[in-house]
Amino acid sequence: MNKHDSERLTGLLLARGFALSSPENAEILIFNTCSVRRSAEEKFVGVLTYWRKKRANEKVLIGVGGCTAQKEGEKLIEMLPGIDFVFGPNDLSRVPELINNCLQGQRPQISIEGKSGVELFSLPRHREEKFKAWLSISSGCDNFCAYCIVPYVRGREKSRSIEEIVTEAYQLVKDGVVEITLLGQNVNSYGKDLYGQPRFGEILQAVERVPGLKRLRFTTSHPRDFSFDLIDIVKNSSVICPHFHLPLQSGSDRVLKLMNRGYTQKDYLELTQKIREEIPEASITTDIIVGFPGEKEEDFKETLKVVETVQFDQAFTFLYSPREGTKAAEMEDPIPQEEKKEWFLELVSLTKKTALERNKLLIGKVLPVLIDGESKKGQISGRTATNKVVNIVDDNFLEGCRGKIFEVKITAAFPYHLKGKIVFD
């Protein structure tokens, strides 16, 4: 979501006559922040401090946007002196105005009301990749999970019309996009506010029919709202990628209730089992929080049980991070942090093991891979339809291969990536 917002902000500024620059030479430095976890905020503070010191003797405007900016507002300027303008995720359209005001000596500038009157979805975009695109189908969230600050900083869920989404998909493909990711805080509840009932399945089928589209992805799903008919839609499609990101967060019914997640362990296991049965080649990834307030060791063991049962292809694991303003931040939390860290390491070890076992099943198979970059070692890199990273062992770098799909034979498996060789006719 933040990456897409950055694309919007870049597109807007380019359209207003600004130009991209390196941080070393820029006249304006803009930081787009995330507040989902404390670690993201700490990273932002570290990066901001570094560049503020490095450019201290130069005339550089510093702006901060995103969810941390929305959450802290004017306090952010008090906490981190030197910031010239602050804007929330729903105030992107006002950034050129804020910059102009700063240049005229009106500092600091703060815009976190979200009342610009300009539709966020209508802003121009400067995509990171010509062949891949995010396509927002909604913004905001109505779930109010006990640990999550997102509904408070991004607002309530607001869906776009089906016609508007499909029109944008046609334009993206016309512009050379081969892979689209439908984006929303909870894609499965898409349309509730607009049509009175969820219509996400309809959106998937409408976008997959766009001529020329090779791959269609979606994120993020909520297990409570994920209907079984979506499994059939993915199963019967040659365009929709068989990759399901289903945040578990906890395997304990007691903790799930405290989190306000709206499903049980049994519900989650039935859903993932159905996916495994109907689409054996599908990948299932997840998010898991360790050390939620009040979580006990027996609760944590329930999470391990689910991980063992589902055999996730990848899991994004996090130590619980208190977010001021959420219900969880007010809960009693008697478990020592050191014990939570031990649980966390145990979980990471298990998820790494299941990911490796799942990846080993692919050795010897030939899979279509969309080339999208290079690995850290300079090898060609791409992703399978199931969103697995493949580093391609090939002595001859294929000129102009980015954005194209090649058949790749998998030769080796690791927990977080695969290796393979391109199969030429």
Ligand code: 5AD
The other form holds:
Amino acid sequence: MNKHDSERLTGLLLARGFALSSPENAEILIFNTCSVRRSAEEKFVGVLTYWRKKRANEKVLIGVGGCTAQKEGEKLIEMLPGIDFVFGPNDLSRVPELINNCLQGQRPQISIEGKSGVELFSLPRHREEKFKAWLSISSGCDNFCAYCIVPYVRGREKSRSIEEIVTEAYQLVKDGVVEITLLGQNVNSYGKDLYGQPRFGEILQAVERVPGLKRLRFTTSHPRDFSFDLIDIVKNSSVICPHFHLPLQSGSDRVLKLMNRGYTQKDYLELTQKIREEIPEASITTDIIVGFPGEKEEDFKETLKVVETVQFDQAFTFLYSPREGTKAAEMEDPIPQEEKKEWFLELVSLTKKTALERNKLLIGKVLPVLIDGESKKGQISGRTATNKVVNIVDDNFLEGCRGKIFEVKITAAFPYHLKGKIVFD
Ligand code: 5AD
Ligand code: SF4
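Form predicted alone already given; the form predicted in complex with this ligand follows:
Full assembly next; the chain just shown is listed first.
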């Protein structure tokens, strides 16, 4: 979501006559922040401090946008002197005006009033990759999971109309895009605010029909709102990728209730089992939080049990991070951090094991891989439809292969990636 916001901001500024530069040479430095966990905010403070020092003797405008900017507003400038303008995630379209005001000597500029991100959807965007694109279907979130800051900083859920989404999809494909990822905090509730009922399935079916589109992805699903007919829609499609990102957060019913997630362990297991039965090759990935306030060892064991049962293809694991203003930040949290860290390590090692097991099942298979970059070792790499990274072990580098799909025979499996060889017939 943040990266897509950056694409929009860049697109808007380019359209207004600004140019992209390196942080060493730029006259304006803009930071797009994330506030979902404290570690993300700490990273931002570190990066900002580094650049402020490095460019201390030069005339540079510094702007800070995104969720931390929204959350802190004016306070950010008191905490981190040197910032010239601050804007929230729903205020992107005001940035050119903020910059102009700063250049005319009116500093600081603050804009955090934007209530909804819907009007930002039509902003121009600058994509780094020509062949893949994000497409926002909604903004904001109505769920108020007890730990989460997102609804406070991004506002209520607002869906974009089906017509607008489909028009954008056509335009993207016309521009050379072969892979679209539909974006929303909770894609499964898409349309509720606009049409009185969720209509996500319709969006998938309308976009998959766009001629020339090779891959359609979506993120993020909410297990509570996920309707079973989506499984059939994915199963019967050659374009929609069989990859389900279904954040579990916790396997314990007691913790799930405290988190306000709206489903039980049984609901989650039924859903994932149905996916495994209907589409055995599908990948299921997840997010899990360790150390939610009041979580006990027996709760944590329930999470481990779900991980063992579902055998996630990948899991993003996080230590709970209190976010001021959320319900969870007010809850008693007696478990020592040391114990939480031990649980965390145990969970990471289990998820690594299940990911490896799942990946090993692919050895010997030939899978279509969309080439999208290079591995750290300089090998070309790409992704399977199930979103797994494959590093290609061919010695002859393929000119112009980015954005193309090749048939790849999987030769080795690791927890976070696969290795393979292109099959030329
Ligand atoms: N602490 C830790 N993890 C969090 N997430 C969201 N809020 C918090 C928090 N306060 C995680 C959730 C979510 C992912 C994007 O970030 O797992 O799915
Ligand atoms: Fe946060 Fe929950 Fe909304 Fe996801 S669904 S953005 S975790 S409040």
